[in-house]
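Coming up is one lone chain in structure tokens, specifically the form predicted on its own.
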Amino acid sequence: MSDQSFATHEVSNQSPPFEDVNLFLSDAVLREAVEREGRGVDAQDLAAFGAATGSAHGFEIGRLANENLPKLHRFDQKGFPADRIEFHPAYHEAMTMSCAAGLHCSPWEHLKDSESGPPPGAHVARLARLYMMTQMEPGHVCPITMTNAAVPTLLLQADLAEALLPKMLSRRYDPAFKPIAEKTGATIGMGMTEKQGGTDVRANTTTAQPAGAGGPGAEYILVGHKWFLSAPMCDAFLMLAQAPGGLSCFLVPRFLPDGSVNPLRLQRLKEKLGNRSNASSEVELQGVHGWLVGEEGRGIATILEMVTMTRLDCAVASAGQMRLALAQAVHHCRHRSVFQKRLVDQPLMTQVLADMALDVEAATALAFRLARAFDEAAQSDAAAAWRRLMTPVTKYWVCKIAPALGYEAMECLGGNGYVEESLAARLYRELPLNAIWEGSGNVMCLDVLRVLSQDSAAAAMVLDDLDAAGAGDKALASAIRDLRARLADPEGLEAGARWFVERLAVTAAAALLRRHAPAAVADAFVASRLSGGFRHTYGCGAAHAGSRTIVDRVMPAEGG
């Protein structure tokens, strides 16, 4: 019998753990986006995945993978170079789940059969799973994303692709450190960034000399370094290096054809703010062997398709993480009482939650509209225009607004959100990442300016699409006129590029919500974001007429 003499209180008025929530069925905004943009995507399969990723076990995988950090083993017990990284079993379990679901390859599986094409909505279906998986454990998504994104770049060098694709398209995760030919599945990473250049990859100093005659598909010897090599236990990497003909793209495997280890010498692992389950390293290339993808001097153009695909993932992942932050906040506020009233019923809190919900719905709608453009770009000029212009626009805006929302969601939980036992603290550290990786905000703006200078028709098609979507809405029509006016002033566009990109993102999101979302959501978003000068101080503007309706839309009252 336990001694109760020092029991000072019983625990009450605490929200239950946020777990065993179906991340698909509980999310009306995601379900509607998939149905609208996916054109026949299997909702039952997504519901099963949503149950797994939102389960107590799924969130425990995420916790363990982030609390037990990767360990670098530079040398073996006899002093020979090892250059291997040890992960906690939870990391491998997350990788196994993602690979089994095809997050690393599903849009390209049709390549196994040269007679078939990708199924309708292939990118949307994959990204719906990514949206949920990044809520469970985002760090391991890095090699998953890079493997998927590497396919279109590798296809530019058919002989290299032919050897790699069967392993890349396998849904069996194989963490073994051995040659690709001996494995059941393979993952691909990317190495572009160097100390002295950062974003400016043309400043890279790593050299690549032909081992023989050189040329597309030929072997080169690389000497230099990479300041960020994420997921260094991938089986191969796409890297940029200076060949005799200029900056070029190379496929660099961990193992050489004779079975020996390629001399990628891992120097240290980065100690990052977040994304801790994922190993990010510095590496020296000590006479590394790589094979040229495409032509010498065309490295940026060759790897650009991979970069574009990763930017799409950044936008979708940030939207998914925003959704998790919001769902946790609403869940807590429905169960927590303050001043004799549930938090969710307090007018101030209702307004804060509703404001957050507007951004999550807008980010999700914009991200999945972009996903559909990737599915349809080969068949439609309008979709190709949306893909080209709106990829940097969407990546910029969604990834930029995510950290502020994560902070506000943490504040909704109070002290419970600021402690490490809470998922909110880990999520908050993760949220700045996607705005930095694969091109920071200014880089996205410069990409938009580049599109506008090279393809004015793309902007015209996108704005025409927004005109049609927002027909009859005066605020939307005014915003589109403002955008067209800015386009007519190219000299003033560069200095005001951030304004233009953000305004285009918000206008596009407003048009999508006006066409597809409930009136309460669309009205509030247009009034606050387009007309009200909203600056992401949640709950600070005029109260939305449908605030409680907006909050109740976030998730079913009893979870999922």
Ligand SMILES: Cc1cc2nc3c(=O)[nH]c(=O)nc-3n(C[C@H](O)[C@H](O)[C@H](O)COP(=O)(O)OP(=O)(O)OC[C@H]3O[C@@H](n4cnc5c(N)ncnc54)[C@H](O)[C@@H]3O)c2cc1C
Contents of the next structure:
Amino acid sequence: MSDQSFATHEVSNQSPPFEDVNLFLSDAVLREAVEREGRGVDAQDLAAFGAATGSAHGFEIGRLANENLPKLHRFDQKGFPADRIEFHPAYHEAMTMSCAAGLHCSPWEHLKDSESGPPPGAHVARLARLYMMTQMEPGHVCPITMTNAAVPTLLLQADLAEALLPKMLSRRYDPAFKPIAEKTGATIGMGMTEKQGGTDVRANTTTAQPAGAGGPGAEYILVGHKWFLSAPMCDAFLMLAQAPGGLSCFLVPRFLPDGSVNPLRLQRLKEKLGNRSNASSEVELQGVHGWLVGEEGRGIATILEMVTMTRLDCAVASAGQMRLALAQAVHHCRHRSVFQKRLVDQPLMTQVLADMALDVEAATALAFRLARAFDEAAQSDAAAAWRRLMTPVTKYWVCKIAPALGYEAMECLGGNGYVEESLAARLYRELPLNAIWEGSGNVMCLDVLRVLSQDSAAAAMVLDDLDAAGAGDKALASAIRDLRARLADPEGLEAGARWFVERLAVTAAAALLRRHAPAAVADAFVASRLSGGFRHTYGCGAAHAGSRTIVDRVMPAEGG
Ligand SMILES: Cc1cc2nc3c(=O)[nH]c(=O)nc-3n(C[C@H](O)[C@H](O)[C@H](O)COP(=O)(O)OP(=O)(O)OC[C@H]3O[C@@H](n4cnc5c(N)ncnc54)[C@H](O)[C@@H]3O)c2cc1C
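Having seen the form predicted on its own, the form predicted together with the ligand:
After this comes the whole thing, all chains and molecules, with the earlier chain placed first.
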């Protein structure tokens, strides 16, 4: 009898662990999206990253980093303020992997050489890695995302950027608590949310008084608090505070130029539903030194550059997390038999899995189409229009449908999905987060309304693009007509904004799938989501004609 046997029974009919799966090669939807939207992206490199992130070791890093929570040390043994976070080595390993792969900086690496411009497909290449890394371990991706997103805001203040960028663009992760100048690499966080207002940052009460003459690049003293400050061991933060000229953006380093510690006093770490490996702190700013980025009173416009980038990451990460949830479900159903038949072959289960697969196809297609718009926005008005309008649309829709898919995928695993050791349980707790931070659902809808009122040409360009993609598809043409009609009559659009945003997201996804995906996928998506009134109870609508084809496409039988 082997060590794994029990006295009373043999363990059978359990699916093998979902690990050692190449997260790139096993994912045809991702591979095609990258090939389509990111011309010139190195697929071999992505395959190597897919092997590392999907390895048993990669998933073990994810488990350990989330089971061993970050610890706050407010004081040292002698009672001096310490304000340090201690992480499990697995967290540091994830950070090392992400930094080595340039997840925190790769689209900006051309800035090291002032002669060159960004390479084509730079955002798509990075986001393909992010899509995979979030499957391995999503929590550490928070400072990684913020560091990458901080670059365009920092570039608005060239003197500050000059000192910091070389460290941010380094691929060497350096967790040491010491001044940036002494480190091999640096990460950047973001401090906007206060107790009395997160969305409404104009309600911020933290004050900033000039230490001298004030003005762009000058030193200010900040007094107040931040209610959510994630990854507080970052080397610096972009923070909002009320200067004499109004709400302004500041660069706040952990260390001051004289080598002393900037007095950011960490009060406690949040106890969160998920995202456990990421430390999210409450912090008091007791005369903290910050340097003004941009003009006084232009804080929202300045930090918006950063926020826009993080919204893109949220959409791509949620699509990646949906993919993981679905892949686990399909994997299990391929190995588990019920009533002498594998679950994947039971018609009702095939229908449920196929229905989920349609949303993964749609979310991935939309997310990477948006990524391309970020790569091309500087060269093309149409790309700039897609970036402006479809960032809030994609962030809204992809992040919002992700939790429902995570739940259904968990149910496909049966009781095994609900136990704590299951990756599905951890993923389920993670899934609502991307919809909440970086602009919650309603806030995204209001942003869409802002675009419609300020830049009606952007909506016209996006709808023209969809028209071209959907030519010949009656349901698609009718959906686009509906959207145009709604735009022509903006009365009452605010209360109906969720309908409009959701309809635009689904129509855009349908157009992308009609143009690029196999007919079985596009037909089923259009029939259920555009014409069929689908309401996110998976498997509930009319049966998809090609449901087995749809399932086999998203996850090859051998698991990569
Ligand atoms: C794990 C975690 C980590 C975070 N890390 C950071 C961080 O590092 N830095 C940081 O600055 N923040 C961080 N946040 C904060 C996050 O960005 C805010 O929670 C978010 O912006 C929402 O703000 P709020 O909590 O104040 O909610 P509110 O602004 O009060 O919003 C509550 C609800 O009202 C809706 N709403 C708002 N305005 C309107 C309107 N006009 N009409 C209709 N509905 C509306 C919103 O969509 C939301 O659903 C983090 C949050 C979490 C959960």
